[in-house]
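First, one chain by itself in structure tokens, the form predicted alone.
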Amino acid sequence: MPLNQQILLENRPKGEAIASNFKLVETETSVLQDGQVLVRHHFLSLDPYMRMRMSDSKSYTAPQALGQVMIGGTAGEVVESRSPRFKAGDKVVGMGGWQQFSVVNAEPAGALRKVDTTHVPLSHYLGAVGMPGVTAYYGLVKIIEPKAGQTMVVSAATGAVGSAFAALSKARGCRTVGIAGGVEKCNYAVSELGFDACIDYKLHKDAASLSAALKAVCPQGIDGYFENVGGMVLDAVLPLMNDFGRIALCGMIAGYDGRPMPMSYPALILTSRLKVEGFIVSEHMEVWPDALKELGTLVANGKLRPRETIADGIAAAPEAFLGLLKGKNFGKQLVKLI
């Protein structure tokens, strides 16, 4: 069995996450038992939710255990199988973690998912046609429930979730506006992702200024908002929400380092009779088949052209992750492991 490089959570962050929170080790891969498969990971997904798991504060799931391999989605190839459900050469997606290889129990069904790379590149199954894409789908379709002609807004617009949100929203006939950081990202949002407009939050020192810029491109107000950031961005959006607007709350990356994020205008939720719903996409597996089918079709037809930032090698994962938390990535952040 091959030697396996892994990244463990060595200690918990105090404030911002830092590189010394992680530790790179090399271990022997365990021998396969009946019902198990050995997967060689080609790509590792880095996602903001991992920062929450690094802390031991109250959350929707148990914290990442110290001294254990960091949790994370992976896409790769079956190298060896002792399960009738998989054979060597199958391309698969799972939660293999921050390591080069994983030994996976093929049962229960769902621990590994076979994927077809004929029309969709393997890496996209960790982004547009994976968890981030389904996240965008659930928030838009099941919570916001868009109608043609309405105005939709999403923060972190050029990331894996935001880019999928744009394609799904435009497919439903909605005016779609993004919020992103930097001129290059905003230009990409409009020219490549199909946003009707994109606001660069870095040009605005406070919520009032950002809100004014949003109002200029959302003259009919905002009917649906997909929240990935929180903080100043949420404060800028709330005054523009139309009565009975819907907010899908997926991420609050502005507060992932443990700082409190007070809301400036919580009364607007009441006066505008807003629906605000937080969700965790893994709790809604019933939507995954329909979501993945639509997202795969959008990618295959060229209507969703996701961008990726790729770090090279398992040792690069911690710095790439820290960069993701600061918005240094452009599109989906991945680590290439082969």
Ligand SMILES: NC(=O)c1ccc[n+]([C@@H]2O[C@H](COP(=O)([O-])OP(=O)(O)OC[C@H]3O[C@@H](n4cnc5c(N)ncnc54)[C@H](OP(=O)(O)O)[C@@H]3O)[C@@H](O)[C@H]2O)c1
Contents of the next structure:
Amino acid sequence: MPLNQQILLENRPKGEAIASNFKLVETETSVLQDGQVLVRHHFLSLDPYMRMRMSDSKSYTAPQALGQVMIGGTAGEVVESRSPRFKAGDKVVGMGGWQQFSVVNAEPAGALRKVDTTHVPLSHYLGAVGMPGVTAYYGLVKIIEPKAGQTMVVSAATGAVGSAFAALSKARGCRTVGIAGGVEKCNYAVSELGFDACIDYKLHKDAASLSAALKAVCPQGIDGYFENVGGMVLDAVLPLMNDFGRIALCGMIAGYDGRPMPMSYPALILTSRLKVEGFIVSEHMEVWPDALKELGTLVANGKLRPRETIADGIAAAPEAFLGLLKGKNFGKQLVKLI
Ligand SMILES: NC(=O)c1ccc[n+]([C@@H]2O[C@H](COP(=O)([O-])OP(=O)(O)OC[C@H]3O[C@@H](n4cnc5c(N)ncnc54)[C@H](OP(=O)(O)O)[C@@H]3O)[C@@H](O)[C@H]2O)c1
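Other form of same protein, the form predicted together with this ligand, not the form predicted alone:
And the full complex, kicking off with our chain again.
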């Protein structure tokens, strides 16, 4: 069986995550048993939720165990199969983790999903036509429930979730405004992702200044806000929310290091009669088929052209992940393993 390079969680971060939280090891892949398949990973997905899993504070799920392979979505190819459900050469997506190969028990339906790469490149099944895309869909369609002509805003606008959000929101006839870090990301949001406007939060030293800039591009106020960041950005958006506006609380990456992130004016939720709903996309498997169908069509038709930042080789995963937490990625962050 092939040798397998893996990245383990060696210790938990104290504050910011650092490279020495991880450890690279090499092991031999185990021999296949009946019902198992060997998958060679072509791409590893790096996602902000992994930072939360590295800590053992209260969360929606158990922390990543120390000394174990880091959790992560993977896209690859079956190289050997002892399952009737898969054959060598099948392109598959699963949760193979930060390693080059995985041995998967293929019998529980859903452990591994076959994908068709005729019109959608394999890597996009970890981004726009995968978990991040479905996340954008769930928050927009099921929580915000947009109506044509309304104004939608999303933070981390050029990332994996934000870029899918733009395509889905524009397809529903909404004015769609992004918030992102840096002039290059904001220009790209408008010229390539279809946003009507994008505000660079890094140009603003406080929430009042950011709010004024947002107001200028949201003259009718904000009906739906898709929150990925928290902190100053949320403080800037809240005063602009229209009565009965909806906030899909998807992520709060500005606070993933564990620092407190107080809200300045939570009373606005009451006075504007807002709906604020947090969600975890993996708890809503019922929307995945519809979401993936729409996202796959948007990509195949060129209406959603996801950008990717690709690190090379498993050893590069920790640095790429730490970069993602600082906004160094531009679009979906992946690691290419082959
Ligand atoms: N609830 C769920 O089920 C679910 C599922 C998937 C993802 N999520 C959440 O969705 C959000 C986006 O995920 P993604 O995979 O699409 O990642 P991403 O947007 O591709 O990458 C993360 C981005 O967050 C921004 N960022 C990082 N630190 C920040 C800070 N301190 N302040 C403001 N922005 C910061 C950076 O963009 P800028 O350079 O523009 O600042 C960075 O590029 C994350 O919060 C993630 O946890 C939630």
